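Just one chain follows, in the form predicted on its own, and it is written as structure tokens.
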Amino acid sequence: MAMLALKPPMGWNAWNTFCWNINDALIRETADKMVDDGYLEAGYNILVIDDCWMANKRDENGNLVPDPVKFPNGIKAVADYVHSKELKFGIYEDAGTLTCAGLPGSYGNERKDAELFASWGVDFLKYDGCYLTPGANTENLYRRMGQALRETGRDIIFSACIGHDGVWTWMKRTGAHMWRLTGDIFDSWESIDKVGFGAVGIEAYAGPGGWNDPDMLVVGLFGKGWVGEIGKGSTITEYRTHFALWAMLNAPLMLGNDLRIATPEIKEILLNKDLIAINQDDAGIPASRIPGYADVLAKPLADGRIAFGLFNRHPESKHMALSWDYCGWEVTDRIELYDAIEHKSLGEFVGSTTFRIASHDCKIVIGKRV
């Protein structure tokens, strides 16, 4: 088996705007714009059906049932459609006896069910935490799916979807991929600012193979959908920070808007090429807090060049100071600066720059010794 999620995983997920109302048809659409308008040629590769995708029961043989009347003709036709286009294929389970909605978890039937997604041509199994058997060791039971994914003998990146604190101190020995932090992200900015900043502190439990995991992207959804609706939405300015922040935190970039209808704006943000790279970068070191500069991050690539992000959390604008002292450089080295979100480049610094940030915007800059 190959290593698995050796650089963030990109892709899409329908639970942020759709939830349960998901269909064969929606999923084959959505496959068709993430081709179509470049998100795959961006590096969204992986398409994912969230839960509310099975029927209320299993069959008489204990296996999973895909619900008929969304998915007619089975998971596996929906999965074949996504891999024609030169996807991956994702799908959504428990690790208790039901899922968040209620519905069949995989709890006592981890071998069945990995099996299963494997003869349908799965390639990304998000595993929630609902409905936990009173008492049951929480590691074990991600164990035991960890374990019988990769006794399928197919490549399955792992994505655990608990939210318990601490749960980045053990989860990769279950053999998980990437680990949500907390519960759910809303389409607000106290949720992407309290679920982002969330994440800085622990950076040094990711890297290549597994990664911090703050939840799905919320871009565009502009207080629509299932997360957008109990959030109530946010700004431009807002969603072009939460897509910057989860860049700089090698954090995996799951997109959850509906993507038939995403705006220009929306698309140039969530299509910003220096800002995936920043996030696929070869050394896979997520960015940290510099020592003495509040909510300034520093991300060293893997090219020796080192980005760094200025985030204004705060409700007004405000002057905030970029010094790469502490990153490796030294005070007095000049630096080039590259302009991420603007795609420009600034000139050249010595010492330190000095930015003016409006309210819950940012600067991401790329900077190179000369």
The other form holds:
Amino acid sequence: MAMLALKPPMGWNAWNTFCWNINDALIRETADKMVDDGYLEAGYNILVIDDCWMANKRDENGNLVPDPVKFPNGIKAVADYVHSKELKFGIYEDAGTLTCAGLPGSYGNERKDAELFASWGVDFLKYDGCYLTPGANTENLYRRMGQALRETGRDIIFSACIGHDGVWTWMKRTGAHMWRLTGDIFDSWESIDKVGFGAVGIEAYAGPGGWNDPDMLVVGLFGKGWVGEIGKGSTITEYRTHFALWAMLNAPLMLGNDLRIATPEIKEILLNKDLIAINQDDAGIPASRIPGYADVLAKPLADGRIAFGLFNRHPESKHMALSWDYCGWEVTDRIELYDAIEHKSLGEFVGSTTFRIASHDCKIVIGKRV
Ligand code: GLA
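Having displayed the form predicted on its own, please output the structure of the form predicted in complex with alpha-D-galactopyranose.
Now the full complex is given, and it begins with the chain already shown.
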């Protein structure tokens, strides 16, 4: 088996917008969009069907059955189509007796399900933690599926989804390549801020092969869809900050919007090559707080540069200072700063500089010692 998820996985997942409203046509249209609109080229190479893809009973052999109305051609046909577009294909199951939406879980059928998924050409499994059998050892349930996946001989990224406190301290032991940190994200600033900044401080658990997952993106939902926060939604500025924070944290970048209706502004956020390069940097060191500076994060990059993120989480605009103390540089060093959102050099600075940052906005700059 190859080493998987050496960089944070990138792709699209149906849940945040579509919930149970998924079907064969939607998945094919989304695959087309991922290629035609440049998402695949930018690095988004996995298309994941979340919960609600299956019928509510296993067949007489105990195998999971695709919902015959949503997927009349079965899942393998959809997976084949996705693969024909040079994309990887992901699916969803659950370690308990039922999935979170109440469909058959994998508990007691881990090997059977892993083999079925491998036979369909599954490349990514999101494995949830609803309806766990009382008294069952959660780690062991995840170990069982991790083991079953490896025994299929197929390279399958194992995405653990159980947002219990402390999951990040042990989930890698099961073979998981990423692990959800919290309950579900919603499309509002409060939720983005809570989930995103909740991942700051536990970055040392994440690195090549196993990543902290603060949940899928809500960029571009505009208050619609399943986690649209009942029409509340976020602003373009907040979506940009959300994407930048996830990029800095080495979070998996799983798109959650309807790609068929994405506006140019949303595409610009999601296809920001500089931010994606920060997220996918070879060093795989997630951003962490610079001591003494609230909400200023630093992320060392493999080529010796450092990406800095200044996040204004407050309701008013404010000045935020950036200093290269505690980053491995001296305050006397001369640093050239490049703005990863404006895509331009800001010139050279010694010691520190300040930015005026609007409410819920951010500044992402890459520093290079000159
Ligand atoms: C949980 C997960 C979501 C989604 C649903 C599906 O809530 O956190 O991301 O997978 O289950 O039912």
